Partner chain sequence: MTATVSTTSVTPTRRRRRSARLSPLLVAFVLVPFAVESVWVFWPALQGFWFSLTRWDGMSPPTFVGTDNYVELAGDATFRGALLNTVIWLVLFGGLSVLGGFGMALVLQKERRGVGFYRAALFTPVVFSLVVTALVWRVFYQPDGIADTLLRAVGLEQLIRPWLADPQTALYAVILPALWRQIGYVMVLFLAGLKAIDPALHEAARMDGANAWQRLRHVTIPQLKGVNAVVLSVIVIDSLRSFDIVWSLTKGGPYHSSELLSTYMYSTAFQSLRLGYASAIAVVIFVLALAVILGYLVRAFREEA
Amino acid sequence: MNKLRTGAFHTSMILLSLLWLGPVLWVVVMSTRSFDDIAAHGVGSLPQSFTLDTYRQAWTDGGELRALINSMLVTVPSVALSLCLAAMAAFALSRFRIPGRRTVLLLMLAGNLLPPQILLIPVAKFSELTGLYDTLWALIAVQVGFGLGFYTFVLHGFMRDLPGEIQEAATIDGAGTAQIFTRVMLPLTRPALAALGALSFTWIFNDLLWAITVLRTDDNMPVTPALLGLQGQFVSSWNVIAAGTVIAAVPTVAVFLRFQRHFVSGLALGAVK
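Just the structure of that chain by itself now, the form predicted alone.
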């Protein structure tokens, strides 16, 4: 009976995996087919050709290189600044008796509960008033501002559960607040920071809504909005569009594979110690 259940479980998992991998493999295969092959046989047919020129077209003619650079210029500073500010805020709110700290934490988290659609116009107008509209700095500020509350909430739960004796021992040894934060708390929260770093990198890199809200010119667009432009430039060249999609997915896949263990464990951060 147990063998039957195990076999049924493995079979269902294989089918679900194939169901998920099917569209991904289809896009990868289509990206290596020629335009004439797709035009003659259709996008759903078996490949009759193989070419990598589609990646060159997406990389150079489609502007994927510029878009990837913009995405990295936005994502890396946004992730670093968000985690840095969130770690400091979580340290203060979890390890010190600050009046109203629970209210502050709830207010920070409440900002993430608002539907982003109702904030599009205010954010765009505010970026215009500050002179940051259509700059990467505007997108960085938006990503940091709207992610800070969630990151602080997660790190607060993790730091709160760390034994207080560790901080007391560091204080007795003469460590100041800054030293306790940098030399004690940050090393202990490294798994949480790694998990949040992988999650935030994926969210920010794949973001579309805020990018098209505060940016206008094509030269400033990150990779996700650039894919929309790729669809307009290569309307019927599905192979080039598929190649651009594969290129856009490479950085997030690489980050996930690098931090896979922390990424999965991050789903339960702060829940169990």
Contents of the next structure:
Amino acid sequence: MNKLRTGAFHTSMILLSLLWLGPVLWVVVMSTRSFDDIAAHGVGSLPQSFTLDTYRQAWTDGGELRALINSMLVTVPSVALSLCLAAMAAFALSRFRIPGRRTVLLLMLAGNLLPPQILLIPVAKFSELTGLYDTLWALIAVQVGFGLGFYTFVLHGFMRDLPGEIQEAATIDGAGTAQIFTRVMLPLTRPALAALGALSFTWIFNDLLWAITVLRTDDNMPVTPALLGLQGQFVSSWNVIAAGTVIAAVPTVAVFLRFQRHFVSGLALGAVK
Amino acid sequence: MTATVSTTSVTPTRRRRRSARLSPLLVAFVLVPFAVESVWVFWPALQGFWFSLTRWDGMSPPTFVGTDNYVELAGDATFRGALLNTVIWLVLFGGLSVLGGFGMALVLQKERRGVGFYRAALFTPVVFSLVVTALVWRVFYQPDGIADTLLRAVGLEQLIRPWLADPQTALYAVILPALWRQIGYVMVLFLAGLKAIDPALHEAARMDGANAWQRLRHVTIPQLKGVNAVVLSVIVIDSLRSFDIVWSLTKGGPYHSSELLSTYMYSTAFQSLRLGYASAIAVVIFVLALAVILGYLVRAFREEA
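The structure above corresponds to the form predicted alone; please provide the structure of the form predicted together with its partner chain.
Okay, now the whole complex, with that chain kicking things off.
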């Protein structure tokens, strides 16, 4: 009876896992098929050919290399800057009696919960006004501004729960506020920073809406919107589109694999807070 | 450090805070981030409300038209369709991802052989962007793609249709990949919540003769109250924001059949260049989200207090 149950559990879960992994594997396989093979047998058939030329086409002809560089130029500074600013705010708000600190914290969180649609037009216009429109700077600025509230909220919850004695000891040893922040608080907050870092990397890297709002030129587009462009450029070249899709997914998958534990706990950290 | 730890370990005792006077550095620590958010979030949000009362093509200066845009919205069939689709999206995408995610969390909560692999499989799509997800599923929906091949294999070829191009099916064909990606995410949230439940409670209930269903009903679900509230808020906000997957698969078409408020707002703003009217749609989205945001904040406020 018990054996039967275990068998049923594994059978159904393996089927379910296939349902989840199947489409991904299919796209990876398709990215290695030749155009003629797909044209002759359709996207639904099993592969009859193998080529990696699709990757070269997506990489150079499709402009994915440029797009990947743009993505990294936006994502890395955005993550670093927003975590840095959020950690500063969280530190001051959680460890010192700043008047109105609770209101400030919740206001910042509320900003992140706003639907971005209400911000799109004003942000597009504001970036035009400041000359940032269609530059990666505009995207960095808006990603930092929009994410800050949430990161501050999570880091605040984390820092608040650190024991006060550590801070007191550092103060007695003659450390100033800045030193307490960089030498004591930041190292202690590392697990939360790692979690948020992994999470925000995928969020910013995967973003579409902000990119197509503040950027116009194809050469400036990060990978996610570029992938949509690839579709128009290589209509029905499903193998090249598939290769482009794989390329666009590699960085976030890499971050995920590297920071798996942090990533998952980060998701929960954010949501359960 | 997981959520579960941080929510349960909040010490009620007020610890003594150091340094009563505020150094300029500390003030800057708060003000700089706050200023950044003000410039890119708070101030634009206020402007958004103002723009919704104007007629504006983005080139010439906006002209004040009062509530004209809202009056027009009330009679706009496309808007009403998008509103209805957003509600369908909320119920189907939101409801099914909560049910699916909770179900999978229950099934996979016990550590046993293979569980790690199954969790990872369900979680994999969460890592991808919705644009990547959309392209993966495009292969599925292609004429003669995987969906059609499967249907043919089981002898249901009469069901075959252009899934994304048929107004009857487009919205649902878009919801499916969105769900595929969301279920793993919701599962992680519930797994964290389930892990935080004291096993002694289940033990006690079992001693009292409660069966599995009763334990779920009277122990597990009440214990997850906090997680439930957050998951629901996250889902509602996510549903109202949903944009990427629809934009990458159908752009709201065909004939607005998969149009959501968010996609309608975007195309009205940046393709039709009716910035005032689009702002009014954005305000509607905001008002719908507001109830959730307030609920979320009230809860956060209580926890912070």
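None of the values given here were measured: they were computed from a predicted structure. Positions refer to the first chain, counted from 1. Each form is matched to the other, and the largest set of C-alpha atoms that superpose within 1.5 Å is called the rigid core.
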Core fit, then M13 C-alpha moves 2 Å or more between the two forms: yes
